[in-house]
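Take a look at this single chain in structure tokens; it is the form predicted on its own.
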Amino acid sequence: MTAQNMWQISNIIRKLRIVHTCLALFIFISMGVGCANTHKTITEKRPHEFTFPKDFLWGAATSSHQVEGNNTNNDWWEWEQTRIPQARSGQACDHWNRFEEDFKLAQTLGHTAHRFSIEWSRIEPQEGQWDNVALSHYGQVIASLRSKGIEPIVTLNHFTLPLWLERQGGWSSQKTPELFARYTQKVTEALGGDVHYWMTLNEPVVYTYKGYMVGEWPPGVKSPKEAIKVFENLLRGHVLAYEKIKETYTRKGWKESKVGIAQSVLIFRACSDTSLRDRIAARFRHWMFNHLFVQALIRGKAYCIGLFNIHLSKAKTLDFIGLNYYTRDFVLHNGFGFPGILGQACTATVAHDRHTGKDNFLSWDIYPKGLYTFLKDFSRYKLPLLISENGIATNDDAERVSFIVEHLKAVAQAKEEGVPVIGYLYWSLLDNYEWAEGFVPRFGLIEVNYLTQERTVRGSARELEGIIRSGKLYYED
């Protein structure tokens, strides 16, 4: 045997020792193997004190939909007068007048940022035609907010949109992202001189399940088709909007914008930890859901093998990501067609028994550590990282406070660890409409008599409040 022989014998052996090795690690992983946990170590608890920086944002979050009332010329009003009349949105909470009275009470709990969205019907109610009306309430909501020591953070789109842009196909049509664009550039321009944050899109994988892949919410859509033209026209949309909101900025020698998106994270667990095929249905919804946008907008690109290749005009335009977290859920593998490998939630009866938490008033499970396993997962991007929804529907407020002090814990943790958090926003400042839901959820930290639109600060909101006071949270180990 020649030297040369010997020499690519051992080079096969060295690769085939690699793919062995990458073969046992994805299989270890993919078992999640636990064996940390397998013996506890009882540790006695300590008492631990953290200080959030001065400059942290502290609030609250709302949208418009949900709280102004009236906007009859949007999908989504349409929507609730055929499909689900049990619950039409109507006066909300009446926010479009009551502003000024909402925000004194968010300024009496210390709240130091306030996240809103702007309603596109309102601004652009028929093609092509501004209403300066509706730029101007919303330039006296932002100054409002200044008056009062409260950073507005300016949401563009909230899963609504105009009529006459729904019935030319809405997200699905290749015209959108360009008239998304014109209309951030409208507002932009009317009312970027007094805002700082930016996010131009809330939870858009959200609103691409929802509404064209289950087909639960406006327009109602069954297609996978249909969903990935959606998730690339938003993307599209985004990367557009962005490029108008740094041209205006710098055209007008404004200060720094800051440009984000609000991105829905969940944490997926598999049915059974002992079923491969849940766990690769877990990890691929968690790439799906969770990663696939933002790793677009990142790298300029995205890819899936068979289902779709996206190349956008432009990488990296974030400047922050905003994580609204609420919950997890657990993965039954149901076919490793498209969109079965995304598997299904299991039965009521199997997720009850796979978490240890507590539920909401939606049934959605509580996990807080799922907060902090977020903020470590995302400080990959090395951008800010803004909670911009974190909250809890229940009729029990004792349950509010609980909810808001363990999350806060994880973010705590997470900023020990260097990760750059830069604020939280409870969902919501107000009991609001919750879609499809309708008004029953109770999520405020300020109740909201529906008949009479009184405002009630709840306790939960005094306990929040004394933490953003003091700048510390007390907690045990």
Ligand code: GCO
The other form holds:
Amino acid sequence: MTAQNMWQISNIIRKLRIVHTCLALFIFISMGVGCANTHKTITEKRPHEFTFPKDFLWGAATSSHQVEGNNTNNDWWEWEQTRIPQARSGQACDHWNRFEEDFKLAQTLGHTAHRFSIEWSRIEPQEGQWDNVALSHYGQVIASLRSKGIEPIVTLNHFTLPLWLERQGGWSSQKTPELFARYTQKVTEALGGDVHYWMTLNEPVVYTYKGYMVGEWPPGVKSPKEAIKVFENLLRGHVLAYEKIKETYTRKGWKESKVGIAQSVLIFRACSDTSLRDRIAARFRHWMFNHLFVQALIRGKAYCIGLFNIHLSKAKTLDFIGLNYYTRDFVLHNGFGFPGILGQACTATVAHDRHTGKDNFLSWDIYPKGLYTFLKDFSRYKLPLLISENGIATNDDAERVSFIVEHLKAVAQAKEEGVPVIGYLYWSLLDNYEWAEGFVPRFGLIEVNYLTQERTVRGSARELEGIIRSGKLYYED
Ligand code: GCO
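Swap state to the form predicted in complex with this ligand from the form predicted on its own:
Every component of the complex follows; first up is the chain already shown.
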């Protein structure tokens, strides 16, 4: 090998080394950049952590007729026998006999609150006759919850009425507010020492609409005039019940009571955003369905030109507002008179196109943002807000997990912005009787086998338990 060859070879090696070093440098730098990028991505995507306050009320809700079984003495039972023989409540979840077992499960799931309703037809089976056995049953229900560290939240009227009351016109009778107040007083005196949270009425507007406007629920009336009467009597009933609870607590020297209602809230969107008429109908529905009842209780009056002018004996009869939130509806304009102005649902095809793409088993649009919207919207009343129902009917439990997480995210965001949300109650603790839909939709954190009454805790209940126990929710913005 000549000296020149040697020089050429060492030159090549030197060049190779330079290339190698450059390559190494390049790889190193790009890895660095890569790392920096990865780091950046992680920072951007780092989940947000929200911590719920220690006293946040966590749990689930039920209602008497949907879970207890054999509520043979109320208007719904009667209705089921003739109108919906395919969807009779029968034994339901036999919760009347199994409440202890069910609450033990709620306790293992970390629940700190439970909303249930008292069945008026059991307490007052005949007008003016009180059933002390039934009263003491609910006393045991409350004691059972308390012994497990679970705060009872008691609804006084969740849709069903005793038969004797239905026979004299139910909520359309002017006497009913007084009768409701008398029942409330009886229950408060018997159970009040152990209860702080009362909800007088469940979804009074839904009740009025379904029972008196579209006639889909008992008593099956279709009369806007009757509906307005019922609406007014429900307002009066709440005010009188509120006063009875307050008066009883003062007289007995019991710890402060907190009285609210469970208000159903539904997002209403126009079927067509370009139609002014649809938008008006959606706005009107929003006011009538979501706000009117609550506003009337706060202001002590309700007015709508040509329809009603109601003055209540007292204003500010809400200590907190319960919100039952599930879904979003699309509204089609239906004329400027009443009830046309309320609009009507879009046809299934139009509605389907506008859905988020995720519907529950009952074809309800799943729209978690709506919960955030309502929490912000209702913060205008400057009252504590309790999510008294939020849930999904599904046969796919993974869907339930994401439903809960997405809705809790909405709660966390609202709370971060200062909205006073005091609790979250999932609907429902158990699969149960879904009114005219019967037992097919499955809403429960706990599955119920209706043949054997066997309970099986669902995975979603455990996921929720994890959030409850840690008090933390992690989510990406
Ligand atoms: C209602 C009730 C519950 C229902 C729940 C699911 O809104 O009808 O408060 O009784 O079961 O909302 O539909």
